[in-house]
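Read the single chain below, which is given as structure tokens and is the form predicted alone.
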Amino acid sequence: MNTNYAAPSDLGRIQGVALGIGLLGIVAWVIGLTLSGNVREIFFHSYLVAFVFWAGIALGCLGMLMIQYLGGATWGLIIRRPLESGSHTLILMAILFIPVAVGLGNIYEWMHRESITDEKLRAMLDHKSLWLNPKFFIVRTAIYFAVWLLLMLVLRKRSHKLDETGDPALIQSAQDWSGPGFLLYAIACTFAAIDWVMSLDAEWFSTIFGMLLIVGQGVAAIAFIISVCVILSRREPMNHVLKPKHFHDLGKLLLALVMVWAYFSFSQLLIMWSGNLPEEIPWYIERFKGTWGYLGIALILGHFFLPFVLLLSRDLKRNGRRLVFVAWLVIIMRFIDLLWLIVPEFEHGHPGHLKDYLIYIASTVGMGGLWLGWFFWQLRSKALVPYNDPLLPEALAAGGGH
């Protein structure tokens, strides 16, 4: 490792804090479960929300890693190590999928076709049984993770070799993999979104739902990377590398992704509302009622309008300490968006109690401690920038670093 770009020693302390907060989250999760009326159901429901949230950030990091290779831009080189560390957590997420596989019967209605009395719904589930069955569901998820892990390991191997040899051909090889790799990644993410989230309501479907979640993953990943960069920019050696221009580039990227997310979200709503089909409209009606209606308004304001207005400011984007608050807002909104997408399917028209929603938060914090612990473990293991990349001098000059 090039000691000039070695990770600061106190990243270990930050890793410990993350693990500690995660442990507190797990304790709160367990306490909440013991106080709930149905421990098994709420456990798997809250676990799915946490799993989808953190898997989304990991997948967003992998997608952005391939995009930065394909774009060849200097902003991508500066954040390559955090993106690699984030995508490496897919190993952890593959392990953490096991409880989801065990709890399929507690999560998905299509697991209980025989007990459904609605003849129309039962006939439809029988028609979809070749796809919606537990064995094929688990096999498909194994394929998804195989694709993602293969891409992550291939890009990671080339990054390691580049540090050792400085051979620019390795950059070209990573780009060659990233082109078709991103296509495979997007296909796997689309089907994973359909399986993990959309199939919660087996009657409802959307042709752009996969793209909506993929863009959401990108939003969460860039917001997370901005947060990490702000932490690193206050410490040696990255305080000499990360400059206002780099944060400006990341802020522009976050703004673009926020707008794309809003475009897909509105397009899905507009098409379904104008179509007014009985198998589509109830999905939205359920989310326009009561607490979910207020959260929908919060998403419009906090996931799009407010970040959009704030990120128009050039001064804010160049100031990492102010930009990070927008990033945190977006990350919180991503969690609320997943609650809005997933949890109404568990309530079946009967609003949950406050303690149930607190359990969802606790499960996400608990799993997040494990995720962040893995992330910082990986980030500490390598130099914080690819020091043998031929574009590094240009990247430093672009930001005013030295």
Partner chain sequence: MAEVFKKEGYVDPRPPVLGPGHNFRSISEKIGDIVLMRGFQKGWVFGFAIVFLGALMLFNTIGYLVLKGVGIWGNSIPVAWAFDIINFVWWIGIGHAGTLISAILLLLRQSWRNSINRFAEAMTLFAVACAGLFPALHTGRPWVDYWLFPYPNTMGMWPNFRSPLMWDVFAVSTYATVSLLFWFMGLIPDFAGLRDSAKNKVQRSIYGLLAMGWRGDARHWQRYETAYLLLAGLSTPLVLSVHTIVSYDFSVGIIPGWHATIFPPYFVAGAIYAGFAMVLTLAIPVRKFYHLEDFITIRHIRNMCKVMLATGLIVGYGYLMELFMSWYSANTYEMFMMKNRIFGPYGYMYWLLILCNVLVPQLLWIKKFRDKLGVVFLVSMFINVGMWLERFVIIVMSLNRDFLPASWRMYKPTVFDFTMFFGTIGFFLTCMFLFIRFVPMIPIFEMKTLLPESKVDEHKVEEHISGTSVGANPLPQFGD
Contents of the next structure:
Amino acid sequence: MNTNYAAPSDLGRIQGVALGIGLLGIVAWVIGLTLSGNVREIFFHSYLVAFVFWAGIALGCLGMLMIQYLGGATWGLIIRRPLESGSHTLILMAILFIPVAVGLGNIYEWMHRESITDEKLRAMLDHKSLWLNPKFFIVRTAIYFAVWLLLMLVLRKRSHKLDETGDPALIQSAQDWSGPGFLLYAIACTFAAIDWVMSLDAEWFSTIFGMLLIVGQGVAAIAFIISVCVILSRREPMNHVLKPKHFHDLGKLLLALVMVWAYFSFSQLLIMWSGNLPEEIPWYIERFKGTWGYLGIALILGHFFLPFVLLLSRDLKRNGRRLVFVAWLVIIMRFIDLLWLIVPEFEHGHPGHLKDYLIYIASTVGMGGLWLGWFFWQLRSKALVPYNDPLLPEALAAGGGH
Amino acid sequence: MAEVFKKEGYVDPRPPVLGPGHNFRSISEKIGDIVLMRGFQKGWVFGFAIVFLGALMLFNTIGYLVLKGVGIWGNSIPVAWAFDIINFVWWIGIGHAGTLISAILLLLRQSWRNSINRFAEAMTLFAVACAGLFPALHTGRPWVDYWLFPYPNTMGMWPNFRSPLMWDVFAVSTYATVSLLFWFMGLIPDFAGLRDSAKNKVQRSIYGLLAMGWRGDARHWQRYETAYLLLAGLSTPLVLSVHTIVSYDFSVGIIPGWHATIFPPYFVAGAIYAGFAMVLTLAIPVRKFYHLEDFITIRHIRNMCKVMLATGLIVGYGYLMELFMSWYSANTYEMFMMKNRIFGPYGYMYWLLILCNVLVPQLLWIKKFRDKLGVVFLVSMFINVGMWLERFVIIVMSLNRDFLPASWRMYKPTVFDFTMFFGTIGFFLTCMFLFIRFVPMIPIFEMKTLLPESKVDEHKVEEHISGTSVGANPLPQFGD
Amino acid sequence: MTTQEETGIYGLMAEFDTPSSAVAAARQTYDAGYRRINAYSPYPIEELAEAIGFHKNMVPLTVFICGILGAIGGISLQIWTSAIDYPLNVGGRPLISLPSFIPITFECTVLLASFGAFLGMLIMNGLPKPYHPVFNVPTFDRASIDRFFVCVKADDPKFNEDETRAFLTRLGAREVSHVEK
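Moving on from the form predicted alone, please list the structure of the form predicted together with its partner chain.
Whole complex next, starting from this chain.
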């Protein structure tokens, strides 16, 4: 093995810090839950937000990994290892799904079909019960994870073998898997988005919803990868590898994804707002009220406007240390976006105060400790660059110069 | 640092984007001579004659339409939008590939685009011209179409900016304008090249006029490159916005089958899909006829096939989502719409659409087929048809059985619907024939940048400088 | 200097075969203290522009300003016409229907920014230009085909026809031509 690209030793320290912060989050979570008075309900609600957030980053990494193989842009292989490590956390996420399965009754309205008295609503849920029933729900999620884990393992195996043998046929094979793989991935992600998030409001439906969450995952993953790259670029050996040009390309990718996210979100809003149909618009009305209205404005500004304007600057994109602030902003906004999508469904039209949502921060930070611990464990276990990839010199050269 | 890891003996498996044995002059001549040669080739005259007949058919239909009114078409309540809007969307979609090839691929630094972008941009312009005809004529009184624009008038009224049809006016006119600017801007240096190698005075003055005095000044090139890149950056969201707004024409309304949030990305993907199919439909014969195999290589064909496959899958994803959501919505009208779409009186159209747009293009997964021009050509023909059918399915089949069963009525196109549609194809091809003959269809100056000798080699620059800077002694001559 | 103006000289034009030799010559000319230099090539060469000391590219700023003007123009046109000049209730939508106004605002932004890019480029480049002295050089036809030129203009303070000609010849030009005004 080529030791040139071994992970820096203090990555373990960063892993420890992440785990520590996660532990603090869990403590805060527990305290918050005991104070809330409704431990079971609040636990599952805040758990779902944390789960969807971290699963989103993991899935975004898997999707980006496949796009990286398909896109043919050589610089992409520089971020291949972080993406692989991010995808590997899907194993953790599969385990962490178990509590969601346990708490279905506390999370999803459609679990209580029998107790609904409104006849129309009841008829609709009866119709949907073919899809929205606990057994099928869990089977489906198992299938989604099977698809994702299969793709992750297949790509990982090829990439690690490439380190040993340097056989370019392995890259070809990874590319061949990535095409159909991405298709399966997208379909699984779409239905996961429908099941996990959209079905919280059993009546509401939107055909773009799957794509919206897929793009959101991509945004989160790239923002996360930028942060990791900045950490790595300050240490041996990646300080010789990651150059302004690479950050420039990552910044452009983030800009494009942020624009696509805004485009999808705006389209959904415009179509539903203009249509003003009784089965669609209540979903938005709930989210325009009180705190959610302010958070919605925060999303327009922080998830689109601000990153968009900042990322237009070439100098900012080329400077990793400044780019990382935009990346953090976007990651925070991803969290707020998921909060905005999920939590109003638990409130039935009575939005709470900002402090009521602190528990969601605690749960997400808590789960984040575990997630990041897993991620850094993976990242440390292999060389940080696929050093046997024949296109590596080109990718390195692509970062150099002016 | 880099050379430590350099792999020896690794050969890039991709075929080149420019055939071997070319230099600056040969590129100028090979492409420029198609434009500058005297007279016309027989094949060109023959083809032009045929497509011009199609254009004449269009002009006649328009003349008759203006005399008689839109009643000569088959549109009638409840199907008030039919061939006109289908064709509009179809043409706009075809236009999009042009902008995407030239703009997005430029931003992604994909040098393989250089040989096909001019061609694709021209296609965009002519397709948009064809597209614009339909809504303009569908207004019924095309001579007052200027009412669509907001201008102070004696009636004291303004257009309704809440209507997607109004957005469409702005989107399509902006798109046409920006595409024209982009195309013309790309042509300026090539016009200068044609001016300088013109074979007679007429050519020299016409191309000279178009070149506007371009002289390849290094400062000019810098501003030119920046402006061109920025135009590409602007065109990319623009092209997405145009088909998005076209999709809003439908989705903002509440007709089942139209009102779907997935419409924007799904229309955009469909547009790229159709557009790339049209580029291939045109490029494969032109490449053969003008022997441009060195410039439009198998790499281009392969890449375009991959783009088609990817966008085709997004379109398929859209069908899947519509299908699933119409059931999942538990909404009577949504469910009926889907049932009508699949098993209704026009059901065969839906199945044909699935065949053309979803099933046949799956052939492109296979590498061998992507290299076979015959197969690629055939698949793109299927997609051209399929994308037209898609608009038929969406537009006519959502309207002909609306909320009120008493008003249900089958739609039947008249002969004028067909002469109008095939007429625009004739008109489009007429424009393409003229373009190929009078404008360099491959950007000459951009092709030159693909040559290895076009790059400034810093080592050589150093050599020149160290060889000449002392100055006092007689020096060896460089560059001969 | 005055005599040169009388004879109507625009400058001296040196011709090169390869982009590298042209860039080398341009750099040396600049380093030798000449400032009013032009270079010509059949396709864009970034290094060539840098070599003659061109850094201030105002095109992006122009595009940005035009884009902002377009956005402001687009949104104010819609708000003014729909809510102020002729307020009309359409389908119960608010007079200022912001979501509905976004598409046209976007289109206006792009339209004006594009004009900014195209016209800005033309105006800053001083085009269209029906007559320019460099075209008086007989071999300049090849500037758009396969030759590279470096031109020192006569209004450069350091310009002296004989010295400059000797200098350019020493740089390895295959030919140095007198450019008629």
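Keep in mind that this is a model prediction, so the values were computed, not measured. Positions refer to the first chain, counted from 1. We call the rigid core the largest set of C-alpha positions that still match within 1.5 Å between the two forms.
Put the two forms on the same core and the Cα of Lys355 is off by 2 Å or more between these two forms.
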